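Take a look at this single chain, the form predicted alone, given in structure tokens.
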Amino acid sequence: MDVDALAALVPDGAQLALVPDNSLSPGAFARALVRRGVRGLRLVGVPVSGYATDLLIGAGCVAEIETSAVTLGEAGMAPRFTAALAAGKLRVTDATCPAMHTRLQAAEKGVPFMPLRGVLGSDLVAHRPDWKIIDNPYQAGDPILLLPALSPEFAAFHAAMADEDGNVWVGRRRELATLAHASQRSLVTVERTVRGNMLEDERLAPGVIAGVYVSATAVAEHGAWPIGLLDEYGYDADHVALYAKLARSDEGFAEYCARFVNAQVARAAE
């Protein structure tokens, strides 16, 4: 299917998983749900959001966000979350990096729950009722934090390809392998599609994720842009400071969206 047909596998309200920008972000994903007009999504950055985020929060698609941060890195804050968040258009459930990464290995594993303990004495703790102190049993006197396990129902990430059998090669990035083994499911962008199984070649199988964690896939060239792809190709700095200098009004963001989203701009366009 194409990026637009995959996108259309989520529905309005569904709670969708994104990873940052130094991870391998789904930026034609993105741009494919704000152009289906998708509403109250309920996103989880993993284990902060960027650009895709934004986007999304800036297209109105977005009731509510579970992550450590929303950020453009060197190109400053998040225009659009920002802007949501003053509003009163958004709610955010605050969490850290490592909180968000336990809750998914719990669900990669299959247990309800997982230990952690840098969380504790913060004031993050009072604000979070699902987050639950008790004493070690193994050792009195001991507080250790429990996080309960997270299994987003929809997952989205752009990687550099998929074999005939569904699976997806992510290079280095195995982090997304832990999301995609705890979602419900996932929907992957691939540069493109090869010949054979790559989970029968040692030098790729390292870096590959099983195609039975794999729901479904679309081929979408510069899929990650204006984000860097691995060694495939790198991050497009002078279009997201575009993209934060115009997202900073309600103007500037739907102009963004007309030039860049709306009329499915490609990269080798712009």
Second form
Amino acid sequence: MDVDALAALVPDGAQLALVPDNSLSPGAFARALVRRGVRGLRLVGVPVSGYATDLLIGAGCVAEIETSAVTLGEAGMAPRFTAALAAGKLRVTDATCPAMHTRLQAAEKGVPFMPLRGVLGSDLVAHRPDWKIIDNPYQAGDPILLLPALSPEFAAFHAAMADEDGNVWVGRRRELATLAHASQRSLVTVERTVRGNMLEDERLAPGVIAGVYVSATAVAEHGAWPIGLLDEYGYDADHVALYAKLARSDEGFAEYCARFVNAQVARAAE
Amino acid sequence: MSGKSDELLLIAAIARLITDPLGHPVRHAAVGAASPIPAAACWLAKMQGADIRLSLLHRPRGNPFTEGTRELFDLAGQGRIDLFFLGGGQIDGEANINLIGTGDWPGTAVRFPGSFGSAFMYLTVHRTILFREEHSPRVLVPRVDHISAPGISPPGTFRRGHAQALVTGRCVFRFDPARARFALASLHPGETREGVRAATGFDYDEPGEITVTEGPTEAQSALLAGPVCDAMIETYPDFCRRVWGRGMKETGAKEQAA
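Next block: the form predicted together with the partner chain, after the form predicted alone:
Then the entire complex follows, led off by the chain already shown.
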């Protein structure tokens, strides 16, 4: 399966969880989704959103997003996100990072909700009817926030390796295991496939997400780009800065897509 | 403020706040996204001999976490992070911060990036240094349009710490959570009491004695240009290029994708 076939598994209107630009975000998969012309995605930032999300919003693929922030890091604000919100084309539900993690942690445990410290006094609470404050049942006079479990329909990220048993290896980025455990279907692009079963290697096993949590994989070399991949390649700050510059205008964004998103098809066909 | 000497001044000022003996002792400091000046201040404090463990979230190599930011927030929830840094698109006189935006929710006039972990970290870490380089009435407002994270909490609400100080491009304010009020602590070189008052949208106390913010000593400047820059270059290449004129190429660490 190639990355375009993987992207074809995501139907219009699907809920899709994406990871930030420091956590194996799947750049090639996002570009494949744009090529596929998916519409009405309900994105979830786990816990924040970056390049892939801004690209999908700019291409008109996204109806709504729940996230704790959208940012291009040193390259600044995410221009297509900002423009879509201002134009009233995007429904935004704000969260705070640990709330996103906690909701996934509840889902991976199979419990309906989980408490979280802090957050009380933030205006986020008033805008989240699904977040509830209760009195700590173990200690009266201690208000605490409850968050509903979240089990995204799809999650997507880019891993270094997949093996013959469908396991994928994410190194130290084990927060992706929580995401995969909680999600209904995880779609994973990888740099390469390896023989055998990585879970039988004691040194690889801690960074493995077991195949039981992985619905499908596709090989995509440099599949995180312009995001970095562990110690294999770095974050391409120059390219993200170029994206941020072009995406400031509709014309610039179209130019970006022509050069870096749609051109990919031609390159793959050669 | 715009030049690199100003950035070095801010780094030195924040490093002094970190090692302030009157504050909650800092054994473990964490630094979040897009925060090269706070990160440099933490490295400087550590390289001057402070016994601090640094967790820099966005460091691609040598990142201390094996479960990403999920682990950071779990640590903070337990009270195992002593110091964190927050900024804000707006900050008000009660130390409320707004990362949502201005106008109606969720920022219909000007949208900011979003609240990140601020709503949690401000209440769970033992102390927070607020940092925002732009010091103007549009940033330092009488009342934030939306509260991402509250500066103070009512009695009975779980909270471990508050803002210790607010560092801007013009001055350092100290924060008193009991009074929910800032006080001017030091003016950066060239700034005046009147100038700061005019550039600040919120009211604050102004003690009779106000010092001038001190820049880095010669020894600090050497540490910053050497080992601090070495430690930061992979995470903040643009910043290191601008402030110390150092590029990534000499480290040979970066691989460009095709």
